[in-house]
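Shown next as structure tokens: one chain only, the form predicted in complex with ligand TRP.
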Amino acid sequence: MAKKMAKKRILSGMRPTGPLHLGNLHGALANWKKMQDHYDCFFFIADWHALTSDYDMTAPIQGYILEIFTDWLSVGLSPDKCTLFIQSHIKEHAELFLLLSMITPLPWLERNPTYKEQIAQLKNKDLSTFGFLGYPVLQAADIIMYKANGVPVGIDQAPHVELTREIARRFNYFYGDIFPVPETILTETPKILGIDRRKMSKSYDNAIFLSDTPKEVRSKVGQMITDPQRARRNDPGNPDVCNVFSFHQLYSDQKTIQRIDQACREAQIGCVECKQMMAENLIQALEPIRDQRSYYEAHPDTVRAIIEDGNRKAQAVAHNTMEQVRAAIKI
């Protein structure tokens, strides 16, 4: 009998900077959920990475970790199908980070576009630290530790994976062929925007969270900016530029979508009514996630056990890799 081909390994992570929102759900999470059925998946919470920018505000991180883990389980990431773990519990990441830092040329880090952009954007924050510059080196350690073949990330993270590829090649060149060079698997970002029409983000205070109650969802949907050209109820609207309509396309049935498309253009429906319909459909779509969440919130021991189990599995892989790495470097 032919031996079954080993599944390719996929790895990705999230920084614990707050609870997950609809942008995360339709971006990373939906993608991860599909992948768990076809790949050997490792997903983790990058809490050390959170420290690179939030080193002076560490108190909320523990809470966020638990919150995100609960979000993951609630949307259906399954501990039977993937390894879910927390970066800082696997100390090997720190060791590999240190070793990779020996071979990573500084100019590779200094020319990283994400790095330059963040330094420019977060002006009120001192990011001229060793740790922040080394962010992609730690990320490279996260990835190659598990010999990942693919890394699903959004476009903003692509430079980091590119750097990981260069670091992996350099390691292999010096010490022998240990690491696969991982592919970037670009995740499509969802069309939906935040309630203010900017990119949905916790830091913009415009996000609808997976953990929001129906009441919170109704209130946020009520505040959503619609077609900015439609000032009065009698003005025809343009659903193509309306964020509420983008939500309808995700959460309402085809008939409703078509009806609204037409009614909006003919000023037959007002935005208030249109939003109300969308809010109810959104609430309904989120209900299974909310149900799962209340289950896990009522069973913190179960969540803890899942985390420990995932950490243990990740640890075993990391342990193995580091034995090979130390042997290769002869240290």
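May I ask for the structure of the form predicted on its own now, the form predicted in complex with ligand TRP having been displayed?
Only one chain is given; partner chains and other molecules are left out.
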């Protein structure tokens, strides 16, 4: 009998900086849910990574961790198909981070495009810390700890994985082939803008959350910016630049999408009616997630048990990896 091939392993994580929204769903979770049927998946809460920029605001982190796990389970991530765990509960991550920091050249970190962008964008924060500069090394430790074959990311995150690949190759050059060099798995993600047409983000207060009630969804959709050039009901609109129409393309059926497209261009439908239709379709699409969320909110001990089980599974893998690393370094 032919031997069954082992699934390739992937790893990805999220920082616990607040409840998850539609951008998180389409940018990561929908892909994770598909991948768990085809890969050996490790998904984790990157709570140490949250400290790289929010080191002075740690109080909400524990609550966010439980919220995010609840969202993950509600969307359909299954503890029977993937390992779900918390980064800080696996202390081996800190040890491997330390060891990798010894071999990572400083210029590699300074050329990181995200480092430069966030320094420029978050001028209200003091990000001149070792932790912020060195977070790609911690990220590399997260990934190669589990000997991941690939990391699913959007195109903007690809440079992070490339740096991990460089660090893994450098370690292997010095100490022997311990780590596979992970591949970048580029994932197609629909462009999800917030209700103000900026990137959907908790910090911009423009997000529709997975935990929002139907009333909250209707209210937020009602505030969405449509075609900026359409000032009156009888003005023809352009769905190609309308954020509401982009949501119709995700949450409405094809017949409705075609009807809205034509009716908007011919001024046969107003923005208010268009928003109302989209809001109801969005609410219907999110109903299975809300139902599951209600269950897990009523059973927080179940969520905690899933976290503890995932931590045990991850810790066992990390323990074995670090035994190999210590032997290779001879320390």
